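Taking the form predicted on its own, here's one chain by itself in structure tokens.
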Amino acid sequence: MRVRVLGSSAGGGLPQWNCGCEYCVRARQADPDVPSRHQPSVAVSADGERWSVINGSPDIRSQFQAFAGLHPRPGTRDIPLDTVLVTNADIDHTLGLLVLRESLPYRIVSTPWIRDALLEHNVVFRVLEPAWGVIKLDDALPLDRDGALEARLFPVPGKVPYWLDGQTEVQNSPEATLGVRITDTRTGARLVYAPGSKTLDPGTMAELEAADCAFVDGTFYTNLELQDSRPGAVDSVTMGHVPISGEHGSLARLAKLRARCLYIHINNTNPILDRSSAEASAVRAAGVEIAEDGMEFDV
């Protein structure tokens, strides 16, 4: 299957609007160690010409213009596009569905807790409702039309969304935070992407265990990353992310697969953003890659 990074960083992108830190200060000024980067979200394809995209950022007309491949055919709105599959109810991985509305020439695709979640709470996206179709946990969802490429859903350790706190009736459902395991029918590669866990749990573990590929959450590199540049911030895991170092970090074990790994969804706090930093380096000697906008690869 074909993979195309779309987006790789986490809520806001970098440089983030309202931010001034060093990372995002350095994007503006286009550092060549420091690009900027679209919120999060990859596309996958079994032939190189229609594709199916994981989660709908709110960067997602600027992310369909960067790639050709997304273009629709000229003289025409058909755009070869036929899954949006939804594994989150954050802002940044859904608002970029409402930019999508004015057709619905595709289908999203979400387990039923979180277009629940988006359609009852949230009026203006019930305008997607005509093409919002739901799957349960591990049931087998076709991305293509031809069914080369096989999607089943599973559960990780996350958080709630911000904005659903307080409604009790959606609280601690396995349905919240989700990964997606992407199989090619023709060739067994399997592909996971799991950008929202605060552990990665035996579950997940496993996952990434029988992955080729794997994109993994990158959002902090430590624990406290907040807490140094805003004090009183929440650490990492009391946000849903697991960090990268650490004695409970990521890259250690990551570090231990077979499968070629990818951190995504980056903080604009992260140090891992500087391709030049010590932190860029321990990562890259680890043997995991830091996932960048625009990079293209088959699995």
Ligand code: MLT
Second form
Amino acid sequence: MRVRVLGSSAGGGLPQWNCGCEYCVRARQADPDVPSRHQPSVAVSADGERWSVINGSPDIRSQFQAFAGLHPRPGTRDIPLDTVLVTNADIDHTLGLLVLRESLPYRIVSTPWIRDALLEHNVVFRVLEPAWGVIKLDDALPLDRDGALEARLFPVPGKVPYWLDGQTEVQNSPEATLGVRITDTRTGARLVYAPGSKTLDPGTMAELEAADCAFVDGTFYTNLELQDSRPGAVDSVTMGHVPISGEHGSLARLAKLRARCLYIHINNTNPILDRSSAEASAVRAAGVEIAEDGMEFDV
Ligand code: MLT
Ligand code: MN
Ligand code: ZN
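Output the structure of the form predicted together with the ligand; the preceding block shows the form predicted on its own.
After this comes the whole thing, all chains and molecules, with the earlier chain placed first.
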């Protein structure tokens, strides 16, 4: 299967519109060590002709513009988009769905929890209702017309989106925060996409161990990183993201896997955004990659 990184940052992107931190400033200056990044999303395809996308990032318009594989055929309004899979109801994974509202020749697919969170609490998302299908955890979803790619959703430890705070009738659920496993039924190759996970629990580890390639939550390098720029901010795990470094961090565990592993959903506070940083070197030295926009490869 073919994989294309449409966006590699966390919510806000790099540079983030209101941020003057070192990485945002260097990205604005086009520093070659700090490339700009769209908000998180990847595209997958069995044949390089027809694509499915994981999550609808707020940057989807420019992400599609930057990727010829998702342009409409000249003279038509036919775009080679099959499915948009949604892994949680966070704004950085869903706002772009509204940008694609002009016509709905593709499907949106999530668990019922995610669809209901958006459609019941945000009336504007109801314009997408005709296209929005639901599947249960671990149900097989063919991602292209030939059935060459099959997606399954699995639960990862996460949190309810912040915009649902105060909605006391909303309970967290195994359906609220997901990883995706995509299997190429022709070759058996497995891709896992898990951009938001507060711990690498046994279920998530089993998915990563069986994968050939995995995109993993790279939001924060350290657990308290956000407090440097936002005093009083919560720690990484409370925000729903396992940090990269430290005894309970993800790097030590990913380093032992046979899969090609890439960090994605990288927050604009994370020093791995700077290719020349000691932290980026430590990640590379452990055999883990740092996803960048525009990367494209076969799994
Ligand atoms: C997250 O990844 O934790 C969310 O995107 C945070 C947010 O909604 O700002
Ligand atoms: Mn996010
Ligand atoms: Zn910044």
